[in-house]
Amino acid sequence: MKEMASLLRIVADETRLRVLRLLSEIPLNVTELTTILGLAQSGVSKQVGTLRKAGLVQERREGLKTFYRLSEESEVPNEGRPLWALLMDRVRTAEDGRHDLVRLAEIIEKRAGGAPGLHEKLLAPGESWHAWSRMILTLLPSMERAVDLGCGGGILTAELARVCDEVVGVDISGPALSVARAHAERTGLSNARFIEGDMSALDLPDSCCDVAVLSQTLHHLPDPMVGLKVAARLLKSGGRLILMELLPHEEAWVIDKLGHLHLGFAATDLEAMMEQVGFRMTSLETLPPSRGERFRAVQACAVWE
């Protein structure tokens, strides 16, 4: 009961359950942290010394700075434990009110190199690696070439790098790409190729490509048909295109601090614009909400002809 009674005195404060709230995503430190919550310095410090002496926040050292995490449930009080499990749950899915979680995904970037996106984890389940593989899978064994459209910092642009003879992302940002190369160099893949510019002005050929990906792409486009009809213009007869995109959610401060044009797109209205450029659709998927996810996506594949 000591325990219990200790714990509930702990978390009886906005501030540290602010905290709990961010670790419970991603390890920070006290500058990271005091980025995140707009308090002093001095306060943060001392209301995570608080959540480290109970047990409720783990410390790590990398050089000179000091990294908190979560605790694992095996890690807190035995007596609280049960309490714990039941207040991280309902912690890790409250309303962002004061957008922590928008201001945490500014410092994920920051560390990533200012790269465009978002952590997925956080705020972006059309990145998730889960889908992502299970639509990998549905692909032709054997490619010449795929197109990222639309890559980003290039991530899945590596990993279609692994199974593709020759894979070409494309950005209109070059601090992103910039990203997206120094990701290649760094693991050692020499297929993959960068091309800065605008989609619809692309110098690739006609029908010189198995598969086109586009995803999150569309929702930056101010036409989103633009992004089908470039992906069709591109693939060979046969080919497939991958989608991935948000399901329509209310989160409009996306629009000022990431870019999006729309809010999201319904299913049957992706089916609906993919058929009218003359795709065939192969599959099309609304992915299951996951906790702590922001938003929810639909994943589709479908076939040129």
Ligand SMILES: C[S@@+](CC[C@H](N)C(=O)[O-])C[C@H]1O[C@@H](n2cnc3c(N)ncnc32)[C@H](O)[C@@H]1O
Contents of the next structure:
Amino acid sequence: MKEMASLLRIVADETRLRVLRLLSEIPLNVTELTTILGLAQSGVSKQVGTLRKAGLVQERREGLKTFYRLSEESEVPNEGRPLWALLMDRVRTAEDGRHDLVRLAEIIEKRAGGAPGLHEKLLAPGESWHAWSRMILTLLPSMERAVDLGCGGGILTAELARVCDEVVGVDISGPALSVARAHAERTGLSNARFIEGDMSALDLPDSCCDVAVLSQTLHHLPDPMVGLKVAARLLKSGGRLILMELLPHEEAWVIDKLGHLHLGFAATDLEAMMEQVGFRMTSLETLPPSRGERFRAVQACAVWE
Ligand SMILES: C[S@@+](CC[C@H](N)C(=O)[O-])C[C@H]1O[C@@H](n2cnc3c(N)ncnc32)[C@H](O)[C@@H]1O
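Alternate state requested, the form predicted together with this ligand (shown: the form predicted on its own):
All chains and molecules follow, beginning with the one already shown.
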């Protein structure tokens, strides 16, 4: 109870919520935050200090500057994690945070010496990216069932529910599934269901899905081939695997803090693994680095034949 009460006290402040919203986009220093928020630097420093002490933001030195980034869920005090995930979900989509995002775009542009187009991350297609992805999803043919293996907080599960008769989110973590269920409920989706457990012991029949998603899940599995084999078992002939993974990185802290078991995968290794299981690759794309991010990702699609 104490940790939950403390989290609620800390976030019951509009300025702190604005700071969290901004840091959920990119790491920023106090000067940049002050410019965006239009408040006195001493006040902003104090609020950032409060958030840091509470474990909600993390500090990183870069030369003479100190940057702050939003804490990962696993860095937030234990009891507060489910609340934290729900809160950040709301904070990120709050309409009245838009003005701050426009100023954030200017800061990003300034960092890059005013080169045109650098606020694209935020402004093109702008905060409407979510609406765009939904609209594009409606162009896909309707599918019977999708499975989201290692669904975490269920954001993708909910998106898939819009184009499938049924979607099943699977995760070994009970707290993650509480967040996923709450998200599906809020979104008003009745065709998403969730199974708690290890995907390798999943009680679903063979060949029951049109789509299997493995988004940032393989790096949590002792043997990543197991995740691919589970996907293969569940897919109908002609079914699609959609995979997103981290490329090799050197951020070893993710082992203790986030429970990663692998520091990313080379795109060629992922391709070889998928082919070894029997998938036919249809696309493999390494995503370009994005500013302020320490990780790069690779996306792949494959068919189970
Ligand atoms: C980094 S999260 C990815 C969440 C989500 N797919 C996304 O892209 O946002 C990895 C998830 O895999 C889950 N996971 C790890 N091992 C698992 C297993 N053996 N079976 C099912 N889920 C597992 C974790 O609990 C965690 O929620």
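In this text, rigid core is short for the largest set of C-alphas that superpose within 1.5 Å between two forms. Positions refer to the first chain, counted from 1. What you see is a predicted model, and the numbers here were worked out from it, not measured in a lab.
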(request) Determine, after fitting the two forms on their core, whether S237 shows a C-alpha shift of 2 Å or more between these two forms. (result) no
(message) If the two forms are fitted on the core, does S173 show a Cα displacement reaching 2 angstroms between these two forms?
(response) no
(request) Align both forms on the core first, then report whether E73 has a C-alpha shift of 2 Å or more between these two forms. (result) yes
